[in-house]
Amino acid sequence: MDDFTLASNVERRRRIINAAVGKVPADLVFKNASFVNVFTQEIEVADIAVTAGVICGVGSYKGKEEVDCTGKILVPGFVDAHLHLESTLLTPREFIKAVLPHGTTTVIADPHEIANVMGVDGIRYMMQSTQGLPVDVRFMISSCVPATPEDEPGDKLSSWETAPFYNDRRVAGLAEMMNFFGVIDGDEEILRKLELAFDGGRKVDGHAPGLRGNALNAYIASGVSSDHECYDLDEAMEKLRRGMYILIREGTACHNLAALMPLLKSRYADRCMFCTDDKHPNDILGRGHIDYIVKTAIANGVSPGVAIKAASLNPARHYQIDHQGAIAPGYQADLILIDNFDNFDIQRVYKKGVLAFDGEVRTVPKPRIEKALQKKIGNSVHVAPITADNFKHEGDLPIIGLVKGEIISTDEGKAPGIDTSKDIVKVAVVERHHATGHVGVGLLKHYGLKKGAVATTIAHDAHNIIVVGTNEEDMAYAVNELSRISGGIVVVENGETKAELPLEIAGLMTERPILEVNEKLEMAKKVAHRQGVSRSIDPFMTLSFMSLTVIPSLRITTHGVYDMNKRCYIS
């Protein structure tokens, strides 16, 4: 730190100090404000004065500016603990439009979507687009890229690639460590980057579907400290004893939220934290984000004190976000003013003390990106023309099976080919990233679809082209499609696109806003719906984990029908 900066951060410490003693006025103080206090789990009455951006008092303060809240009640701004800033299909400056109005103040953002389509890049593109917002975007360094050996990603994230990252101060630690098996057999790779991350003081976020025993022992032991795929409170129970942190997600595909609410006592609740880890435009803008599991689970009986806690100072004091979460002396005065806890109606926010939202989202800056960068994202599609023959098959396939609700799969056997009479259609993933003409083919129950074909860019995690088709010529043309528009999602029949959305951004997010990308997504959507798929599923969303090789039980890839219990190709 050199001489300016230090003297201009003794005189704004000056300031904060002088405040909070009562010397000069604050800049803000939020009077009579009911509020909770996430340490005690009470509601308190007080004067909240803010100065600098942060909380210099509580108690009874005059302001330079006083906002009466008489009747309301002022609670932290919350903290999503876990997402990928590309599920939401949205830039982060059209991320952050959305999710101001519902309180998300701060977010633990995972970029391994964009990683395994551009590598470093990609992780670079996704740091400077999220500089200077007003949400505070925290970055887990991406572990597993590609998630397994199988994957045919983009590009491939090395640990001596990972190794700078930690120099940047938004850099909270290392990304859901998928690959558990290779955790437990002691990869050389694996072990690398968890130990880069352990040098950093950083932490590193868990993905465990169903590991159990001595496996999920050994797990524990190599230093992950959280898990967020929980499916039932049995398993999430055996993990919080074995001391891991449980992030309760409740997104667009995955609901976990009513199984695990017993979480949400004051036995277990310091080891809860809420997250929405991949969350639709609609979804946002239909039941809202983090405030969302809030509402939720309080309506459910939960302790406001308990559910706030849980979306604000637990996730804040986990990834060591110093003085965030909370309202007290010395706290980032990121802030939210809601009616009461039974509408939940979210009035205003706060940002360092600075109004971000009061009926309207204030000034989002546009970011600076790197015109090569720029260049890049854009240019992410490469694959030769794609024709009916290339998903072609000799003999039984194995069948993948959906199961509502959730992203797991089950093994259906095997059958000769399509057949919409018993809901069995072709699903096939091609790859996208270097025109290697792989193709892998299988077969897919429960999915719905009656006529045409789907495909997308967004296919879990190596982000290759996922179709689905009741024919070999309509899945050709899909493919061949989503190469025209540079990525995104199409619905297709009979040789005619019946709806779009271009993601021209690394075939996984656009800059349009969030009322345009949603109003074509439920388009596509109800396309999708009309040909046949099941309402009960997101047509895309669901899709595109069927390629996610971490996942029990059976998945596509460019190889074929992987089976992940086996770790073997069954196709």
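Numbering follows the first chain given and starts at 1. In this text, the rigid core denotes the largest set of C-alpha atoms whose superposition between the two forms falls within 1.5 Å. Because the structure is a prediction, the values reported are computed rather than measured. What changes on going to the form predicted in complex with another copy of the chain:
Superposed on the core, the two forms barely differ at residue 243: its CA moves less than 2 Å between these two forms. With a cut-off of 2 Å and the rigid core superposed, residue 219 has a Cα displacement that falls short of the cut-off between these two forms. Here residue 359 does not count as shifted, since its C-alpha moves by less than 2 Å between these two forms after the core is aligned.
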Second form
Protein chains: 2
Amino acid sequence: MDDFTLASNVERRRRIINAAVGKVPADLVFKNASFVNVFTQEIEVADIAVTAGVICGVGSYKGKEEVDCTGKILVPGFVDAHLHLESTLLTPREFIKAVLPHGTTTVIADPHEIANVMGVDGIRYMMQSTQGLPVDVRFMISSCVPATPEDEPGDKLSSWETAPFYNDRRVAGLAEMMNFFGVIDGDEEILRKLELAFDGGRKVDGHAPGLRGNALNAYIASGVSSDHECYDLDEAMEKLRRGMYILIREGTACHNLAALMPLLKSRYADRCMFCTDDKHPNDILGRGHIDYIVKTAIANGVSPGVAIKAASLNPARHYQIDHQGAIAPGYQADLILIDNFDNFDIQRVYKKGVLAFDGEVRTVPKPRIEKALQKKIGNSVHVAPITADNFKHEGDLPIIGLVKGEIISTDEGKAPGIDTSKDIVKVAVVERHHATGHVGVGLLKHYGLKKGAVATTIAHDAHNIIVVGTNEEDMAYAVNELSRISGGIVVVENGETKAELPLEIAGLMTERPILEVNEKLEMAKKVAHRQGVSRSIDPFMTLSFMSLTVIPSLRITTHGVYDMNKRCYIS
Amino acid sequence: MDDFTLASNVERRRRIINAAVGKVPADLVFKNASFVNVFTQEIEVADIAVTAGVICGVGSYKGKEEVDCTGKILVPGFVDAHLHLESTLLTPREFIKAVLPHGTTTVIADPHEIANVMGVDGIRYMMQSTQGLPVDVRFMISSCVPATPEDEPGDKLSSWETAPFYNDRRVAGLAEMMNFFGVIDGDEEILRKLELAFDGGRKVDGHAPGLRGNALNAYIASGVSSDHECYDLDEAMEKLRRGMYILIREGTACHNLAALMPLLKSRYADRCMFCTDDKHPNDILGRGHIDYIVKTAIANGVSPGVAIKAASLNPARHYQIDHQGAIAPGYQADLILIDNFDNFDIQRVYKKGVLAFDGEVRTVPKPRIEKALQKKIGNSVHVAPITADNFKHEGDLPIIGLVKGEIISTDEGKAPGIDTSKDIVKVAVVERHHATGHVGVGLLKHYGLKKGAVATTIAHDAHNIIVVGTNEEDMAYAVNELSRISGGIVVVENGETKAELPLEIAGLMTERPILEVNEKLEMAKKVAHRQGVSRSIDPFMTLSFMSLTVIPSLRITTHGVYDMNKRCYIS
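Okay, that's the form predicted alone, but what's the structure of the form predicted in complex with another copy of the chain?
So here's everything in the complex, that chain up top.
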């Protein structure tokens, strides 16, 4: 810390102390507020005084500005303990505007998707684009880039490259270590990443669905300290007993609260926190964010003090975010004003003592981003020249079978080519980071498409272009369209774009506001369904997972159709 | 972290994982052990496997070495959350030998006394002399050196000098901020010390007896996060509600467990931990250490899981000592084997998986200390030539009145000089760090001494020489004796040493083992009492506090008799 910063911190602290002791009025006082004391889980009534962005006193105070809170309840701002910002399709700034009305004031983000597109630069972009926003964005450094050796991502992240991130205060650790087999097998690079995080005094998040017994012991003994992949109580209890923090997840695809609710009614509720992991625009707009988990828990009989603590102090303590997550002197004034626990109507949200939402979101500053980085991030689609010929093939092709409501797939044998009467269309992944010209081609069954093509630059986890079509011409057109708009989602027919959602930021996100994104996305879904895509399938999300080679059975990559069970390519 | 360390950490982690998953036998397995799971506060039964000093698995394991624990209980090693090692009069190595039989495996030490003798070098000595010992010694950097402006210490510790300590992993923060008035007044140096600790990502301990209301708010708003000075439940509850961690103290002079026991029976017991603060040799030998607090709590109806958690996981989490304080995979294998909760007979203690006590303390390595530092620390008494004349005076002198069983004193007016018939003797403080020749003289009542003199280099907080005598010749002899033996405690009569305890390390500690120290100390007390010192007074400890100018009313310093109430010297 340089002398100037030290002097200014001291001066700020003196202002806080002077207001606390009553020498001067506080900047802002919430008069006569009921508030949730997360240390005791009691509801107290007092004036809450705030100065210089910090709660200076709880008691009886006068303020330059006073907010009468009689009959209302003040709770600490909510923390999302694990999410991928990219999944919202929004830039951090637009994401923040979307979640502030729901009381989220801090999130722990894993920039896994963008790291797969542009490695260190992707993470740096996320860090720059979240600086100074009225939601505190902390980072866990993505641990598995690429996710598998089959992936052809835009960039990789070596253990060596993770270390410098731990010099940054906003980096809380190493993100979900999905490769738990690698951990248990003692993979050198993985263990190096773990040890570097510990050396940096940081935490490592886990991701180990279904892992139990001695294999779980081994995973935890590696130092991983949390898990957000518990689907049943038994598994969660075993993990909790062995020392893991349990992140209870309610996202768009995964709903774990109902199963894990009993944890919140136990005396070890302190070992729990909440997360969304992946949440889509329509879901945020419809249900909300962490507030949805809190109020659902309360509605199901969890004590408000416990539910709110799991959404505030517990994650703040675990991720070492000092002096956040509680209403007490010295704590950052991240506050939510609600009417009562039953309605849970969020009336105001304060970040660092500044009103951020009161029915509408207040002005959110525009973060400054390095010019070169901004340019690079907005220009991430680099495809070698593509024509219909690139999707042509000789002989039979393997058929990937979609499964309704799932992201797994089945092996449906082979066929000579597209046959919409049998619900067989062509699917391809086109390398889009370095214009290598790599194109993998296969067939897809049960998608339903009857005309035209659908393509997107969101294709887990390497985020190349995945394209599905009833004819090669439209497939080529769709890919070239994505190239032209620098990424996103397109639905085309007869060489014409029928719907599109540009995702110009790394091909994953857009600077448009959530309402516009949601509208374009829903419209694109409608058009895709109109072109035949089965109503029981999300035309884009389901497609995006068809390139993820960790899920059984057949997958499509830039190198062709991969059989996850046999761990080999087939043709 | 250099490449070599990284590679060796990875290799070690791989061994742990391999043993956890069962590929190879563990180094050590506690078979069929009942153990306290501090995450759930349950008692479980399992094999606890240890490899490379770390618990690798909890379940069913085979080991190269196996310890049958059937019917016995394994608990995590105990943490003393706040103590001054110097108060034991032992070097760290001897202290550790004394507390290992009591299950203490980690202590958070404030080197306040030695820092007053030699500043940064004093702290460096403590850090070097605790390196590699089988008790983990973490440090809080002393915040108040000197304790008051009246003090004439050996060295001072400026805010500037505290900062580099935060580069050391073993430094957990800034020690008890005793000058709470200074905090509330916004003292520049104090606020700088606080901000530097926060900037280093560290905690600041509190010390605020009786502080309540808005003044307490102000103190806590400064960022101080704990308190170990709660004497009653109401005060403790107010501090806990405002976010402080409560350290429940059972030391030699202060006994706070009985009053604070209800905290441990509440749902916010997680906000509590245990400490000894100041504990003398005969007390450690007689009652024990943290184990005494744990077993007393359990005997008074506190759940064993809660009591043990307050002695292990709670302090480890608060002071950010990662992966310590629990029996779970990845946690350091600091373990205590007891027979049952009623007897609480500690049969074995393991530190990092190595047997450290099994009825006797195993070999404790001798820490390496810089030669120059070792020399300096053993040669800390520098007194200008002293004769009886230095204690002579003209006119009347103020009389400091001792109070039985207390460390406060009274103003007893004045007298022309020594008069043992009225129980008035002479008292002086002789500057002993820089041979300045400063000597402050006064009179002392109710001490009881009838012949000779008593002197010690332990004189709070500056640790000059405090000497009491019935004649100036013996006083001078006593001071010169202390100079000759490089510090300690002496009782003299007619120019002859009747008893002594050399404390050659900074005049505060000795390398002798606890039994010898205790024997010499008890003998010295006996001799002092034989020379007349009142039986209701501890001849040395009470004396040591007569120079502490923060306690009312009259005190003696190198500059004379100080009136704490009037905040001035009197003559």
